[in-house]
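Have a look below at one chain only, the form predicted on its own, in structure tokens format.
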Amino acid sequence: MTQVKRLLSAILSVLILLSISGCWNYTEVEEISIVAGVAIDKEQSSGKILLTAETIDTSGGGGGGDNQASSTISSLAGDTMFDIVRSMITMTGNKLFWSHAKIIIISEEVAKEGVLRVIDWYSRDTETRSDVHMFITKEKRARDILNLNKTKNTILSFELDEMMQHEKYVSTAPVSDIWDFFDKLESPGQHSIAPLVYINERDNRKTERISGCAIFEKDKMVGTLIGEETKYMLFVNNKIKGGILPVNDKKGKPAYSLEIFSNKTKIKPVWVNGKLKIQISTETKTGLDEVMTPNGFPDFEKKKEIEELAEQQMQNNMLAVIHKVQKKYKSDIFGFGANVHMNMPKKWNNMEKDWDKIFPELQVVVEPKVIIETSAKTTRSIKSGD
């Protein structure tokens, strides 16, 4: 059974405890609107919060898929989130039903003026779920996406939501719901990120699309970072769970995929000569899934060869995209900051009100370890003829 099939199960059993409960906060079944997800977005007339629900349709008519329900898309603006809440009763008829909610798409826009606006209520709420992903996107309008839905017969927020219970399959955006951005904004030394969702087109067809990641300064955001990026950044965080780590030949062309099995982060903070280090060490167990190269895989040393290119250009991935967030955005994503409070508090202490001016220069050493430990199906070569 799928993620999707799951949560519309889960529903359809919560509309039959409705129907036959008789609890004191009893309430009829065409009384509610099941919210899905929800789009944020800035309308531009007025400046005003636009907020996109994807609401599920119960009536039974939707579109007829083994897993299908249909859901329709209502927008209204308004001063505050729980304005807006309150008042799209006039637009549905309904009282919005949060408990099913799975994710908050934010516009880029809104974003950048600050997020903690748009969901404090979320987050307060006692009919709403902490554990709901929020997303940022870089399309003209957040609703954009959700109205993808209109295409593909499908209840776009549950798609959503289960492309992200399979993200660690792929490692090219972070898996992080409002819990997690509340915790980050709150712990000192330690800034926010959050994946990027945009509108993929080819050939003529339009899907969502997860990769990449939205940097925050407290809760405005600074910029992005693309998947690849997004990878390197989630081996330094120790987020990695898999995927798949390309690796070049010393010519620089592409030549081998190693499978990520599992890998290890350790965060080590140092005082070497009165000035504060950052010591960063992995070791990511592997197996060789593809050889792109007419010489094939034949022995134990150009396997150690393949360890050593790999760990080289981790190396180089993993310092290129520090550096890329000291220089560029000066925002510790990285819980460096966080990692001298717990090892060091006594340093931190001193360097807690200028940190923002130490995370920019800091020093940073990089060692990783790749351990290739299966060649997938075969240890024989596969060899092009002569």
Given for the second form:
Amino acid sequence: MTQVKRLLSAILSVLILLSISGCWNYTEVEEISIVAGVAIDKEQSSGKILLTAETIDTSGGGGGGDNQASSTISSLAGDTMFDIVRSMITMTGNKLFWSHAKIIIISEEVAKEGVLRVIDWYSRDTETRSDVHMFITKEKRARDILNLNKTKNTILSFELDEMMQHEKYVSTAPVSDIWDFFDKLESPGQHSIAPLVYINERDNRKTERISGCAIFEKDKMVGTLIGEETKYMLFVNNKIKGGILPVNDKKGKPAYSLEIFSNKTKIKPVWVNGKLKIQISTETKTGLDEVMTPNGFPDFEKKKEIEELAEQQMQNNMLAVIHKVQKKYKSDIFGFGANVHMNMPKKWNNMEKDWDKIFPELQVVVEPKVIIETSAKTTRSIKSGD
Amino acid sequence: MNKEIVPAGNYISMIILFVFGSSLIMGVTGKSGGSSWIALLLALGLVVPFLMIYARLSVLFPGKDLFDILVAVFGKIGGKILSCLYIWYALHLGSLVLRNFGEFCRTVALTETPMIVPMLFVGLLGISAVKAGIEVMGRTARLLLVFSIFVIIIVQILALPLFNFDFLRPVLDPGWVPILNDTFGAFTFPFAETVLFLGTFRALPEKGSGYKILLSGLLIAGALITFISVRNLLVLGPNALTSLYFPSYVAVSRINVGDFLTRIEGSSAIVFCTSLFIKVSICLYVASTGMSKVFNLKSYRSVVLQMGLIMVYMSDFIFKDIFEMQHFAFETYRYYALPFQVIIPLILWIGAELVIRKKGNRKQKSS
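Having seen the form predicted on its own, the form predicted together with its partner chain:
All chains and molecules follow, beginning with the one already shown.
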């Protein structure tokens, strides 16, 4: 009896050993295609969605020792995103693996028709992660950007991802992932933005470049802002973490560069004479890092003057961007509505329905404050010796 | 007669993990959005008087559990009928929790594994735990609780940079109706589910300790659940929160510390597994004890395996799909659970006071 028991338990242990090693659904890395990024176009002839995926080559460089990463591009058209994604197996031979995907590029054409139908799958499915960056491109075909990898021999999606990570030193494009996009889409009194990417061509050398942003109303793109405008829009949105603030001298010539150390923006809705007014105040701490004229900064007493110049120009630029968005695009990307909702919930209930009409007529006041904290290594501008 | 006693600390750990159970991963409140913390605190306040009632029962009938009390108060037949109802409730609750786990696995973790497999394994684990006895369960809970709280605190700290306190404003944005609605929901699931601990009162350490144990267990669990709900809210925002089946899981998946520490959502699943294991075990324990009491068995251990397997199988066929589960958990369950959590205990308590008083009078007369 004990022998039978022993035998049984021995067999059982061996069986358990087999099943707990976790090899049931084991997949070798060569058997999956790791997606780095995708581009979404509309196929001209049929009007279907055209998905282009950049997958990392896992076969390995082999010889040479220089382990240059490379990638493959494959495109397929279909009716729904998931349908295309699964059908990709017929081209790549492997199931696509999405956990490492970093970017989605959407062409302007698709974005204008509404992005929800192409990215809902991305936020819903469990294979994908919602922390990918979403770009809009004004190039004719979004896949052209991924196709740059042929000339550059790199993984383009990862490059774009790196650019996004260092975007905080430039602040000319919003940093957001599709999670933020959906969050803004669902919040009342707020519309989404997405960074723009385009191909920069000079002397026949093409590179990708991120600058500016696309403006959405609900999930449809309604317009764009260029990089410079985007910077001041980010000032309003309190999303500035760094970057350079160029300042002109009194004659309007570029003369100074202020490096932004930190910025704090406060938006306050107030009720004046039965009308809503938005008060924006910013406090920007900067360092004077470039003086382009000999007499631009003779000594520290000039500091006050430069600060005032910077404040004046910031005010003009911010108001210009706000007015442009108000009049031209009529889309509340600054979240003024959400702010009113937060601070005056009762008044907001009356306004929520008409907010799209109220927003373009809103009176906005901007009060920037620029503080120069240092002037880097030198105490004054360089004098030209006589 | 082997009398098992669980020390107070272990008992509290069991209660905390029991309350965590599936509520931690499913989220507790639905419609109140940015004001869900108010609903949670209200529910917590609401459940305290009922806990006093449960604890009072343990004082009136020291050393007895729910099924003994039912028989003592309502007589043999009435008591046994009500006992059957509670056996059903315990068994069904265990199935629901197992199903939550099954759906969770199918949705996010093991998408290609049949749902019954993870449920069966947790069920078997529960069976072996219940067979080992409630003392062992208490000690296990103590150990697992330390681990769970450690993970919860670490995740909480890592999530700090994602907090957006604007999501809390304006206070009372959805109005009182959804908040009270959620209060009711959070009261029945998970707080007042502690009624099942009536079935384990035989193992209470000493007379009168019920108050301290139940209250401290529930308050700690309630505080932690509020903590976690507020974290989910601050990370995800009220809009996204309502659209997710498993908000905790998604909230933790947003954590990204310097592009280095990412994808730690597995940790939230671990806390879920540990607390779920305790909850299933308690349900199974109560159902088995009830069974042994109703049929006058020598020991509850002889029915544990059968009950456990029924529980696992029931969890497989109880809902058709995740939509039904979600609907039942957040819409139907609150009404279904009300008699077990509020009505019967109330009647039981009043009846118990009367019975004890009568006994007391008789004693006085005879002496």
